[in-house]
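A single chain comes next, written as structure tokens; it is the form predicted on its own.
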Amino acid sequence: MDTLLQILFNGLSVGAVYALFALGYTLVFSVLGVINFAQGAVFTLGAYFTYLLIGGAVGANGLLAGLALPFALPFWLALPLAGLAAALVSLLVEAVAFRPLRRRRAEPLLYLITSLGAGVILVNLIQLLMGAEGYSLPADSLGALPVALNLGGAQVRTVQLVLLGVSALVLIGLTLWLEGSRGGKALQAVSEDATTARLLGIDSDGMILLSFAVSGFLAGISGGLVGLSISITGPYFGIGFGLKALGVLVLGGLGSVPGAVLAGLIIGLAEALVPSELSGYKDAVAFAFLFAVLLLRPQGLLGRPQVTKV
């Protein structure tokens, strides 16, 4: 029973972060119909921003070698600020890689190529500035909180509860905003039919910017949480998580917010059930599950079948 509880907490904490990250893809896809491949790089930046804001110093390599900010913020403050910084980067990606193509009504494939190029540039910029080595957030990042807690007889790492709690709060806040605020409802209207929304007086371009800002914030928060949990393994560490989040996006159903949440939790639990001696095959198990589900339900768990208009 203790082992089962530990597996449950492991799966839910990781799955909640997957869901949070995948929602960023979902928001942009819902309004533009394309996938932002630069999201993985924004995720990585969120982790680095968090590391620097809590007082971390740049290593011996890179143009910023030895740099440290003159202050050190608590993790609870550094994380949302890192999310805001990541949101600004996401808006920059929209302005450089998406907006010029949107104004020219370019083919969707070009969006994918330019966003992929923007992601590669960001990753290489990180490596140029901070080097290729990994970084670990300080052990006391969570202040006086204990390293582990005993819950129902199971020893659960405090950081797992932090991942689960923060992700749940952000997901609940995002859901309430989408369903109860004017901006959230306008965003949903644009995702349903941008032309009709524009005729009704909704600023479609403004909603696209909003989707990129929220998407970048979610990626930055996710990166900071993962950096806290397993450390930052280098400038490219967001790519693997980006691929996993894309899998969550497809499994849940393209453009479905509840589907992304459900799929993220399922993928997290599927990985947690892999025995420790086979931990190297976690990704294979997750994507095999994805493959099996899509064979039976191509539109994803909560996605709607695409209707071809003629």
Second form
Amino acid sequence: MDTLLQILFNGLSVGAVYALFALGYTLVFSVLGVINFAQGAVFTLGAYFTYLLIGGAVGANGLLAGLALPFALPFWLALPLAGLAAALVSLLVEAVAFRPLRRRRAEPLLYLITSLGAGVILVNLIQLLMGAEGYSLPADSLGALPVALNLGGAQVRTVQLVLLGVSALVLIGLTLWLEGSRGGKALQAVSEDATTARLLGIDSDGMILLSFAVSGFLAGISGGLVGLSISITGPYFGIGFGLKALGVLVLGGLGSVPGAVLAGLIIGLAEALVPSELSGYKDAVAFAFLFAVLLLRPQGLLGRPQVTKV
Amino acid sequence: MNGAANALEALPLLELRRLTVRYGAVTALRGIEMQVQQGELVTLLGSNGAGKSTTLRAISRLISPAAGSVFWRGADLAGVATETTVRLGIGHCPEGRRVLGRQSVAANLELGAWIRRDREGIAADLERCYGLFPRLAERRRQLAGSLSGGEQQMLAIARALMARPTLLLLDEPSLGLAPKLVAEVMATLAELHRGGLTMLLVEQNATAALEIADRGIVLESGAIRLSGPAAEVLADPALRASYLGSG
Ligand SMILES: Nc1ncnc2c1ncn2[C@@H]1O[C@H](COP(=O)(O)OP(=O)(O)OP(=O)(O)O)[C@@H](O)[C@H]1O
Ligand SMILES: [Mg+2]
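The structure above corresponds to the form predicted on its own; please provide the structure of the form predicted in complex with its partner chain.
Below: every chain and molecule of the assembly, starting with the one above.
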């Protein structure tokens, strides 16, 4: 019995991070109508930033071998700072891979190539500077918190509670901001009808920048959380997660925030229910599930059916 | 000094000089000239494709003219972004309503006041809009997309008013409305006009528009066919001819 509870917790905590990460794609997609394929690399950077900010040292193989920051921050402070740094990188990606194309009104397909290119460059930079090796965040990253807690008779890793808690907090904050604040409503206005938004005086370029910054922050935080939970496996660490989050995005329905949350939790749970002796097939299970749902509901779980605008 | 002040007063709020607009190979406006004075209600008439919406789009800089210019309070708007024209006092209630259907009526109106920071003034104007359109007040929490066509039109007008424009550009506010609603909308516009708002009203419903306007301008194939005081335009046989598309 208690193993089922553990499995559920595993699934929910990973799923919550998928949801967080997928929302980053959603924000940019909803204002620009294109997918930012550099998200996976920004996620990876978020993990490395977190590792460095809590005082981790660079391994032997990178250009920066042996380097460490002169200070070591607690995880709860390092994580949001890593998110902010990732947001800056995301703004850089926008300036390099998106803005020049937008000025020329390029085909949406071209953004796929430029953002993928920006992502590859970022991953290579990490490899150059920090080497190809994996890094793990030290076991005492969470300070005095115990490694596991006893919840209703089941042993649950504290890390998983942190994943779940932080994701829930950020998701709630994001929803309140989008639905309740002036800026959030303006962002939604740009995503629904950019021309009308401009006629109301909303600076659509500013809103695009905002969406990149927030989506970079979400990717960075997700990276830091996953890094804490399963350690950083190397510079390509974010690629698989990026694909998974993209799957979550499509499963939830492009542009739908509650859809991304629901889909993240479902994929997380579906993966967690794969028996451990078959864990090598986790991704296959997740994508098979995605495939099956899309056959039945091409618009995703909570997406609007595609209607052509007249 | 006095002379200079008088000259300033005579300066039209809006002036189009030899405005030419092209969409690729299509020439939509052919060097049109017009002026709108502070406080005037001018109606821009013409049949489908005459270039009415294009004129409004050029004024709020959704498109750049191929030649000629738009002057606002004597300054050329060349190079000014659409977002900025709103801040300069030009409100544009676009063709086809374009309410933000996924947000509430109240959120649409709040976004109409996006350029303003005076919370109290905004709240007062919100109540004024609800007074002007009581039907919106009843539906303030409803999603704008679920309003009827007429209600959406009222919302679009109210939203444009929330920016407190000096000049309001209205693109066919009566389109698709039942005759009773057309009369209602026209009466509201007349009331706003009496309150001092300057308007450039694009309409297909020429009679209804000319009844409330000070002046009328009739466009035909991107050129001005007829213009003058509303009563004269209404009486001119060329008005009918222009709508029937005959020379
Ligand atoms: N985006 C566009 N691309 C190409 N041609 C356009 C475009 N928009 C308008 N036109 C053309 O420009 C001309 C003027 O169009 P405009 O929309 O200004 O007409 P209108 O007077 O507003 O007509 P309606 O009463 O039907 O709204 C038309 O011939 C139209 O086909
Ligand atoms: Mg038109």
